[in-house]
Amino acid sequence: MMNEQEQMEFFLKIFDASLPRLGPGEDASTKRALDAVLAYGAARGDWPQGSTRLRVLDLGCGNGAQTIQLAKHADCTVLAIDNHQPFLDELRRRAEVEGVSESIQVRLGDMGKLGSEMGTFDLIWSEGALYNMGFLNGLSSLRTRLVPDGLFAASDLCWFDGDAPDECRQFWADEYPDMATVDSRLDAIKTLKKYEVLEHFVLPESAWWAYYKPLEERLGEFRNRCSDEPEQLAIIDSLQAEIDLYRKHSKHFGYVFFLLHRCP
């Protein structure tokens, strides 16, 4: 019987750093969110303060698909943090290929345990990773990492309505118990009284398939390799079940980008 460590090791074999993406997202959505926060900052006229380059913190960066876009499309320095070294190694490799390595620094660490020596940032970015801290808890605790008038861009998995089928509800109740509707998430952010919501938008279905299509192909490969390993097949089946659920019920849930301004 596989222990917890063996299960995680197998999981990370499937989610190899070479995959194009490690979660739903696409370059166009990253750039849309980045363009929006840059436009807001430009309209203010004094952002970023005290620096000629934007200081960005990318939390849960994975293999860096969005990190590369930040470095390519903004005059910035990016500190990218993840807790899995192979993802960071792949990010370094991609940054070299894209010619943006001088703008990106990587660090192995827990996004919930950031050292005080890191200072503060003009912009915090987190695509699909903030749930690891609890979305609202992450927003609250990371506020002190932003300069006054700093900006926060984060995507979170949300319900679009209250009519999702039971199989949908049960699956995400197990996988993401804190999942909320878009409206209730917006209300909760406002209740924090720590941020102003500048804009929010839903990631298109293409952002999911940019992640799911390569993953589904990889699951097929692993299924052939592990045909005599029932515990490994169970992990493969659970990942395939998520893809099939989205294929059937994508109108009921998806990722939403929230673009926020730190309140005084």
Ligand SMILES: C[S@@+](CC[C@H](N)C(=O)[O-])C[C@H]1O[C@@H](n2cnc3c(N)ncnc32)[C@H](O)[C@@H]1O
Contents of the next structure:
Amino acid sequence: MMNEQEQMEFFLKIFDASLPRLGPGEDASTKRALDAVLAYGAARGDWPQGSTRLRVLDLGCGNGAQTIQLAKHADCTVLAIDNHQPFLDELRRRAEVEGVSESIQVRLGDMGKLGSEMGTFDLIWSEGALYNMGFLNGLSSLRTRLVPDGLFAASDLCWFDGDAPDECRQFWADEYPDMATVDSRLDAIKTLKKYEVLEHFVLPESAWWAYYKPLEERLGEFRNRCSDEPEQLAIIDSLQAEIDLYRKHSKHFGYVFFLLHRCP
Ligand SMILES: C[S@@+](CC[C@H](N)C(=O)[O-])C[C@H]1O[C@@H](n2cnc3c(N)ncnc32)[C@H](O)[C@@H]1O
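Based on the form predicted on its own presented above, generate the structure block for the form predicted in complex with the named molecule.
Below, the chain from earlier opens the complete complex, with every other chain and molecule after it.
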């Protein structure tokens, strides 16, 4: 019988850092969100404040799919934080290959316990990761990490409607109990009174397949390798079930990018 640690080790073998990315997203969506925040900042004229290079904090950066895009397309320095060292090692390797390593610093840490010595940032970025500290709780507590008038770009899994079939509702109630509809997320952000919502947009289905396609291929390889190991197969099945659910019910839920401006 696998103990909890062995299950986690097996899980992390599947989610090895060599996967292209570790959650739904794609370069075009990162670029769309980045262009929107840069345009907003440029229109305001006083952002970034006191520095020519934008200071960006990328939380739950994983192996850096979005970090590399930020460094490539903005004149910025990025502090990329994740709590899993192998992802950060891979990020560093990719940054070298892409010629942007000078712009990126990586740090092993818990996004919910950032030291005050880190200072403040012009822009906080988090793709598919802020849920780890509770999406709204994260927005709320990280506000003081932004300069006044700083910007926050974060994606979150949301319901598009209230009509999802039971199997879909039940699956996400177990996996992400805090999941909300897009409208109720927007209302809740407004209720925080800490941010103005500049824009939000839904990630296209291609962003899911940029993540799921390589993952599904890997699940197939592990299934062959572990054909005599029922506990490993159960973990593979549960990951495959998520992909199958998306294939069947993608019109009911998806990732939404929220672009926010810190209120004074
Ligand atoms: C779904 S992945 C998204 C990774 C990346 N942003 C992407 O889109 O490919 C979530 C990431 O958050 C990291 N993570 C989870 N909990 C964390 C925490 N408390 N502090 C820092 N990183 C965390 C995981 O290691 C993982 O890399």
